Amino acid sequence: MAPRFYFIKELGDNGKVIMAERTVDTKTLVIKYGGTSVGSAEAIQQVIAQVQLAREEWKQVVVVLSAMSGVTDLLLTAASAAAEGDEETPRSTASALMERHDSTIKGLLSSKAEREITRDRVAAHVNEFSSLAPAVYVLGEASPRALDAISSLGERMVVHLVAARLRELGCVATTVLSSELIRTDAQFQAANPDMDVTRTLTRDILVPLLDDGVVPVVTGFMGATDDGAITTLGRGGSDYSAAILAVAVDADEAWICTDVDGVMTTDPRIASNARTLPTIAYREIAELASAGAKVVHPKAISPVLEHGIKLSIRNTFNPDGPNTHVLTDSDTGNQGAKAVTVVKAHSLLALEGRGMLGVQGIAARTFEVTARTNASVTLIKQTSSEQSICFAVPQSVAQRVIEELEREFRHEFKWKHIDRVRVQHDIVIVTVVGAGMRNTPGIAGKVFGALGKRGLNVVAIAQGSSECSISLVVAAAEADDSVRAIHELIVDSHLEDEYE
């Protein structure tokens, strides 16, 4: 039996409220498009004729957008400047966010009357922003609050081109804010969505709707608290935006459109014989999500799945080319290592000393020190002697973590439990990612084997329990030829046919 549930349809006498039954047996797709989708005129028309193509097919459809390409970083680079003292910049900023988004309403837009609605609702989010800077410069910092409002403006602003071009194609489309659906805790830059009133809300605004014929044309990237602050899901989070929708009105798919080919063996700008994996696992997007591949946002694959809901990853530039479908674990056959990617910009900082060994709480303070510093932690070693724990930071905050870890640690410095916190910059994390390679014998072997023949040397490894990924440190300047060299391996150990 279908699911169903129930929104209110409308107030009876004296206020009774009339239910409306709702049964999901209707086709409903949501689509996301990430910010190079949108990031002209040109772009935006390709966006229209797939959502048009997919009317046709699905009975609802749900579009959520990321905002223009470089929007957002431009938005974060105008707060920062006002935080540090600087006016120009917050100014010179709005009009180019005017300017861009004007110029493409004048190549997307034919009709006067839309053209002048859609440019007075970006004009009125650039005044936002306006508004915002001086409250940031008066301030001298710019709060995770102040950013959250702040960075969301790019995706509040596209939104009206996408839906205004629509309604000149016959299309009936209105946006919609997901702060008005997603509601989340007040973690400002990472915020957490409360899925229950994250439903009813999405269902009593979204589905009355859908219902009618409507497609949504929402934002991606942000939600909001009970007091109604604007929140963002951290970058990247038009994904996670994307999945949170799908599973609130219970969709039958969803498509992740990207600027390439669905999830690739590789990055095509690094190996040129890169392709397109046709399916790929749960655990192995998310580990190629986690090690810097920038395919779809780690957030956004589980909740679809575990709600039986399809998920694509499409090119929105290549549409009847090759994609990636996603499924379960237990879905995918053996096929070994799948794919490889690299994380640039990186350090590797190493805890060391003979004394170590049988001091209890030394790893736990260490991730503590990183915590503090809002360090992300991209990869742990620790040698089974406990006289080093080695970790790979950011390059941007190592040194940061190096001055927290020697002022955390003076009292064993002093006391010659700890040597010394070893750097070594500008190095890579090279990740190796398949499912199946825990039941292929000699993977890490053939791995080591492919680098070592081009002469490239590991500097530091680190493979989960689970036998789904490989990391491996090289050198910055090495990062490219390790890639390449693992990919051949990739490529040479599977049929061809796997991949067209």
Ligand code: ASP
Contents of the next structure:
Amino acid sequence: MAPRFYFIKELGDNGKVIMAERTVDTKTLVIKYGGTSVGSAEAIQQVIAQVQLAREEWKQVVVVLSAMSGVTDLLLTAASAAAEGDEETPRSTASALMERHDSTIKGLLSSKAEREITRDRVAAHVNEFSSLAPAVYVLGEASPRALDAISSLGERMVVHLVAARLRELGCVATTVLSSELIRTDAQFQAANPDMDVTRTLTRDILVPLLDDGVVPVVTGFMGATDDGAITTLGRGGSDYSAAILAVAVDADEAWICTDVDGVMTTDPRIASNARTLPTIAYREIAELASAGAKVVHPKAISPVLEHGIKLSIRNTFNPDGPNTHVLTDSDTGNQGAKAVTVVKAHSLLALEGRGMLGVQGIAARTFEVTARTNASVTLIKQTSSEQSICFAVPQSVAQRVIEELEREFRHEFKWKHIDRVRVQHDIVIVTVVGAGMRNTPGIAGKVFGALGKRGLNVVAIAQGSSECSISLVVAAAEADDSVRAIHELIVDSHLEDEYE
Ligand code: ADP
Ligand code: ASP
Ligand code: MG
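Switching from the form predicted alone: structure of the form predicted together with the ligand?
Then the entire complex follows, led off by the chain already shown.
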């Protein structure tokens, strides 16, 4: 075992010294693979090859996995179906889950013994699903807690496949449940980690494995509360799991490996000429991720960068291709607009009324309502005349917010201070991001020009508080065209320099 030394990690409140231990010369890499990267036997072979390569260069490698692509959706759909009194969908889902993992096991593993053990382990999780679904059916309700127990099963299944294949190839690998490592609060479906407890658990469980040269294959997405209830970190949350574990093990680097060449100028599914951004600033990627670019989970970025851990986004299927390094804000250049993204399925709500002028506290009460209804507000716009407050929320919660607003402001409606809540469904929010935009005059003008030229109508606009983004509301039917129009501007303006 390599020698250890201790260093002062940080000074806690009241100056208490918090010590941390590290193995001398240890280089630790956390690699996270997303759903498509583990979506088939062929994809998993790519993952395995990369982990083996990484093992040659890095002393310690932690692998964090998402469920096979589509599996989390399947689990959640089956849980909702059970809650609505459908017994058949959970049954067919159990068979589909077993069949999908089993055929992957057959394509992936060559030893009969590993195949059988892995199949049994997956079957145990499928059985767990088959006993949870009837409970949801009987209750007629899928509580957030039940949904977390169910939706985390995909991660719990796939880790066995990857660890088994690594072992077949002579690498000492073991599965680790992140519920043993990541301690969270009880906010099911969007749980928050307790980093102090998580660090201790990780030091007790994960670090000894790493010191012994074992590759831990850890479930992404899930954690557990103090009393052992399974939680999840929110959809797409495996990136966040990787970030939490990278911090907890004091990793040197974290790689988010996905199915595209890093962070691109836009979603390549919308514009096929999207290009990889070789570097992106912390602030830019944070803004992009929160504005809908699914490529990284918004919560995954700050923990990693705040701890000085290098972060990159790579393509599992094109490991030698272009990728993106995330830089601290001070490292970034002064480029204008860098990327454009879109978040779909939103509604725009506006509280309107001449009588609103000067009435105290309307904005505060409006956003108390959205907080109470658990609706995340994606965009806010207030006119200077104070005669309306306009904001966007996901369409799925819009009706609930409207009803609550009508209740909250019932007196103002009666006294005609507020005339109505105006709603526009089927809108999307297109966001242009770039830290250099605030020093580049005329970007908003160019963006509107590009949209106007194609007859695309902007319903509302808002500038991000960091001045590193501009968001536009457009109709859902014009979403992709609007993104493509703005993307052309970005690609044109950078064609000669960085992307060549
Ligand atoms: P994973 O399963 O690996 O976590 P996700 O599906 O969550 O992958 O995220 C990757 C997807 O993000 C890509 O396939 C791409 O369609 C989408 N995406 C959206 N915006 C961007 C962008 N600006 N750059 C790269 N990918 C993007
Ligand atoms: N499997 C989870 C999801 O689909 C977590 C993830 O993919 O990051 O949301
Ligand atoms: Mg993802």
